[in-house]
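Here's a solo chain for you in structure tokens, the form predicted alone.
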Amino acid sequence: MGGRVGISVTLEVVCGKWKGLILWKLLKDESMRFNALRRSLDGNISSRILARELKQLMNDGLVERIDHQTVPPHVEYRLSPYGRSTASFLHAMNQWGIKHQEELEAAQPYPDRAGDESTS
């Protein structure tokens, strides 16, 4: 690791706006076409960033590419084994991110009125 601090490491592997959801979604669902990923991503990903990102979860040994070589191409994204290895801090930060949600609720209970000096 040449000195370098694991979390740095996995923080560059796996952050990101996308790729803990790529991990999340594929340890999910097993596998997924690629416009069956996108669409669970709720289609806020465009099409060129989930193949950049794809393709370097792949070159991290993370997802594997499995292509059925059939006419009309059949491609499907899955977890590699080691990509599986996630599974245990994707979970806990699932877990963590829930409650952090629920802790900030419960600090603003009317977080439409923050700010607003009229309502005291």
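Bear in mind that the values here come from a model prediction, so they are computed numbers and not experimental data. Rigid core here is just the name for the largest C-alpha set that superposes within 1.5 Å across the two forms. Positions refer to the first chain, counted from 1. Compared with the form predicted together with the DNA:
- Once the rigid core is used as the reference frame, the Cα position of residue 69 differs between these two forms by 2 Å or more.
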Contents of the next structure:
Number of protein chains: 2
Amino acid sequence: MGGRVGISVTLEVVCGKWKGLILWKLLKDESMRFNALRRSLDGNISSRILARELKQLMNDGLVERIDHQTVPPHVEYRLSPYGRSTASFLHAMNQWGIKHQEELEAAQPYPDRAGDESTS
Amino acid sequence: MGGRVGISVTLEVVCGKWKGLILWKLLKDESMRFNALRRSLDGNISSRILARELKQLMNDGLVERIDHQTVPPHVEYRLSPYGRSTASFLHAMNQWGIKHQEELEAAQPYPDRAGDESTS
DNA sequence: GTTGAAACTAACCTTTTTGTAACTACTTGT
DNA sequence: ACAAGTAGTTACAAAAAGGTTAGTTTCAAC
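So the form predicted alone is up there; where is the form predicted together with the DNA?
Full complex below, order starting with the chain above.
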């Protein structure tokens, strides 16, 4: 036994291709509309995925949804006060990521992240 | 444009079901043998997966493999000096995870992390 | 002399995650 | 009238991640 530590909880919340980026974006931009957020994320997250990610983040109490109840819909997403507490580790992760990228570029000519394919 | 930030790099390195736990374990235990590490991780990571995770972590320069070259094999894994720098965000993630778990338990009677299934 | 442990690897399979395309209702701009 | 934008949803498909079983080599214990 030694698995159920804080780390695993945090990873469940933040892991995946988009969650971290969404939180990071909302941490900087205060509040964003659905499609604006969508377009800001590298341009290629589908609405289906974004909707689901946001739903999960709301479920975890990190993101709030403000529906302005207008007829061409106007909905905004923002971090909850608690959601903003993720800044504690997101900043650290961001710092490290920047450093790590430099390390990798300096050390490895071939950024080979395969690790499973045949090398014969 | 706005995707390729430090966060995404860090998530690529640390994400998934096991990487974070492996780093966390090696951060505390200094050096571990393959099967000892395996058994310490909740008991149910397969050797195939552990081998692959370690390979990727080595590829990223975070973990070192020390092969004692004995005939019933004896191999140890440990964090590289650089690997130990992940402590900067792993500690923060761990802290937050512990807090978050308390928040969830206090707030939500049903820990429903589904978010995709039919609700009809 | 069969069993078990060491550190893996290969073939195969299942589950989870992510993505695509089309479509909803309603309104504004052309 | 017709296209486009708003915030999504549904059905379907692909890819990635994770897991199972068995097998390798050599020695030490029973």
